[in-house]
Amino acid sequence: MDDALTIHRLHFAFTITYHYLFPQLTMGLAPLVVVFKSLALWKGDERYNRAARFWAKIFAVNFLFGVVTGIPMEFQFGTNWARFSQFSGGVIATALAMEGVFAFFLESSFLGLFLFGEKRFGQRVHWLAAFMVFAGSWLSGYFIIVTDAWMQRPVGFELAADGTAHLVSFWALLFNEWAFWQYVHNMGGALVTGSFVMAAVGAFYLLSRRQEEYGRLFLKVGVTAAVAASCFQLFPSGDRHGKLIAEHQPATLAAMECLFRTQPGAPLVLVGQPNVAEQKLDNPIHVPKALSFLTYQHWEAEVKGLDAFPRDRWPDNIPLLYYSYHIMVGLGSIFIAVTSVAAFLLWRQRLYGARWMLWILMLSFPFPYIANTAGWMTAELGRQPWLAYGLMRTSEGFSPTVSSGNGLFTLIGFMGMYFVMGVLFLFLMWREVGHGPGFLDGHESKTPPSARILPEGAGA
């Protein structure tokens, strides 16, 4: 592998994929921690307080690893992608700076207050801290999405005499329509991850007959959030984001569905294997005319295929894009099915005794991570061959003075360090889940009895 561009792309793909394993859980857990804290204040039940503190500890560990793995990505803009940074820094630096100055410090400051300030400041301030952690984490996600959305659909800029992009409308950048729908779809995916992890831990406690009272709490909140978030991913967020792709990146849509020929009444592919050499889909199973209807609300609408675009504007890895997209959609459909059945059992008060469903929920928690990774691969592979869509190609944006050997050396180094970090992370997670919420009051094996929250200012 002596191609420097390939190494730089692999390097960034590895670091950003690994990094996003952590923020998707923190962003998904943040609103659920607020739910538990709100229930604690509303019902005066100490169990919800312990549940909130337990998940805040899980949040904190993920937040720490997210920070550690996120910092190198900022440096990679300068070390591996210097030309792109020079071209677009006048635009994207604004959103990235706001993420650090406002959102990150908001989230980290109130996280410390939530973890260590309950006894000192009382329950209402503790609830406020939980809410501000949620606001900071979701605001941080928005500024990052704004940056990526500008790369997908550049707005609010002008090209200077030296060919670099400069921001001329801050509000156009901030309220980019692409950013809004990409953001709500991304945060829905994060909530799917957080709620599945919560439900999995609850199922684990019930199956292992340890801290079963908390297991029921986690299942109730986790399953309820999971079914709502999974359906939201299908409609409206996924539906609207797909329409934006059809409008602004039609070649991407064609590649996602491996539609090589422009045609009216285009089918929606369920299964098939891309054959780029012969420009066809092998062994296809599809729903006739469904793609036309889903995209344009008309069964006979014409959908542009890849033959409508010059070959040099096609995404450069169509098979990987196709599989990433269909893995995301396929898993999303499974999530809706699983959570709907679980929600039905919860409604009928049969979930806690349905061991077969508890096993499904416990073993399902890795799949939202896979679905979110596949979703981001779909977005970034679909944007190719552009770094900034229609403005700068990926082949023009990397650092020409950083050789493939240098890039490969640092990539191998990161892989080694991240492997060690991964082992440490799994150890910490296993330890916290093994302790459970009861450990916060010295009860590791049995669920502690319900307790009332102490008076305001006295702590718990």
Given for the second form:
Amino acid sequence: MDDALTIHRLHFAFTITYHYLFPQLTMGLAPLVVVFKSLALWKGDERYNRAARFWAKIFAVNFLFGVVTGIPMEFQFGTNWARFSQFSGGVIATALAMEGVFAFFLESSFLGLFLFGEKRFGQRVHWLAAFMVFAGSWLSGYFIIVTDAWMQRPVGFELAADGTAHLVSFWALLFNEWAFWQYVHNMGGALVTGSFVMAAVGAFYLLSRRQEEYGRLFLKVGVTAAVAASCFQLFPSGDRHGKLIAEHQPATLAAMECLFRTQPGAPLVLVGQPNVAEQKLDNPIHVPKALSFLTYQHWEAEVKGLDAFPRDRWPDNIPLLYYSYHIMVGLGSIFIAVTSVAAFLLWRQRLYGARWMLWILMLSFPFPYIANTAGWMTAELGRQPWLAYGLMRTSEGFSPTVSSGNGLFTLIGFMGMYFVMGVLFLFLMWREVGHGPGFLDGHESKTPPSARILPEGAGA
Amino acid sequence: METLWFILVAFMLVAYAALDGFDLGVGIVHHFVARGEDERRLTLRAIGPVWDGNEVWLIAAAGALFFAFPKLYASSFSGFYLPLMIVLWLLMLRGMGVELRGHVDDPLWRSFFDFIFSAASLLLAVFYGAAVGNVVRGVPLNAEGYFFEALWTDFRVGPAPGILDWYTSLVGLLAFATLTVHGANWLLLKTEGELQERARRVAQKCWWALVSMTASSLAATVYVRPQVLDNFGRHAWGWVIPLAVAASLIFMRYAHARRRDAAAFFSSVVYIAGMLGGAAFAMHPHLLPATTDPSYGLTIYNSRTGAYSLSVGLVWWLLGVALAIGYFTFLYRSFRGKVRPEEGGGGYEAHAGD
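Taking the form predicted alone as the starting point, write out the structure of the form predicted together with the partner chain.
And the full complex, kicking off with our chain again.
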């Protein structure tokens, strides 16, 4: 337990993983809130506003937790990874600093207006505020992905005389091809989380027979967004992201697929257990030649295995990388299946009465969180053993003066703090969902059935 | 170019201190000034829509520091590891204190978060002050430009100091006094009636503490680090800064007595800008002096990033900060005027206490 490298890695991994539980929901919900505000303006129906207000409350709590757990991230580059910061600050700090001035100011200013200003400034300003919060949170995502993309595929820099990286092309950094596909894949993932949560709340309301008009609305919007986002994750975003990995990090691709030997017509592994000691996959079930086809559009194409790379360039935890990747892909496939069936039922106007489907939707909302986390673990474990791919090893990047004991102390401190915050968060979410949109002004909605947004049983 | 970025980063830190400073100050005085649920809610409404945006100046300043002086960022953030982690935890607690108290309508729940909010604000003020004290005093840098400071050693200002020694503790208390007055001044602007009167009494009483601590900590600074006077010797115009600080204190007294609330708040902004600006002026071109060997010290020349980055950065920084100032102007104008009990903010806020 006194290995400083391990502790600094765990420190960052734990705090970033916990942090990202919140932004994935806020980034996923933000466009859906804009949808509700737009519907309210367009149709002039107050109930869309109530729906927006309800999700704004969920959004606000998540945003708060995202902000407070996000501040440590901006600091941890320096506190725990000082040598890496010194090495790469000339490049990645451009993206991080731009995130601060362009995105954080935007979202935080307009969030205040969005949460506090509806009555005071009227519906048009409120719509604008909602839109700006959406724009700010999505912009913020882009800058942070640019930072990670540079670590995955360094571009637009040169090594200065003192060995540190200096930026030579601003646009190359900002429009790194890797950043683009990673961004759309990541935002698609956030939308999957946001829409699954919305659908789950909707299903919960229908199953528990309260707030039913809002339950139907949330199901309709949630399921529609979820099916679109889930398919988008497979194609084009996931597919293109995978091809970039094949091109720029072939060793990573081999480890993700647990392909130890270079071969033409490489199979796609569905399940199996990596056995690194004997360099093989135990008990595999695979689709012959499918990996070659998916990667190079050619059934007989040669795919490089781990044997094509020196051992010190292999990702250092191949089983974890392999399982993370397969959990992400497996869950993604299940999402497509579930949301397709739900969307079909919605289209045939049978969803609201299909209790079995409502149960599935209500219980499935944790899985997008797992898939997003597993996806990020795939990206970051796949980057190993490098901090900046091909330039600096992870073992060279941590702070020279911060002892493992101090690192462990603050790691445990964060764990304690985040545990308490997690309990608080779940408690508050449970309360808000329990209240529901119809309770917002203290009593349940008394809208007569005929005037409801979506008549019972109507799907489209 | 290095000097320009030095000024820009200093500007962002001043903006942070002046803006989030009043949120923290409101947090500090929250318990003494606001009595009963209605008044507490009012004081929180006085910062509710803006505190999060104000805090962003800290993140943005840290980002700009990382961008312009990566070596300094790496060295100081790892060297100040323990106090920074404590600051991060306090920032989390403060944020939750502000936002979560209204979510459950229960006196015990609210009192708990009021306490978290006040305690975290108070400790943050002290730690920020101590941080400034550490930077001015210098740290035990090694030949490679790194260091690690324990939270305290023997409380002496020696070659191996701790985060807290007698000097940095003094600066920490000064920051505490400063933000108390600053927060009370903000409440003068935003509230009325009895609540405002109580805030005024706090501001007036703490004014004495502020003046005496300003004088003693400036004297201590000259004693601990006589080099701070060098730049004032070289550029005589620099004396404008201490004069502005003195003038702002005198003017604040006058403004309190005459109930010129906007002027009082303005004078504490000038005071904060003057103190931090003066520190920056005195430090230039040093960023982090060494208590070990003076040649190990970090300056804007040995810590800066590449010239290309700095030039390109100027373009996006000016654009980004111009936009940010635009949003802030819009936001503050939107919420200008006193907070009053009867007007619900609508939407989320009106129902926050359900």
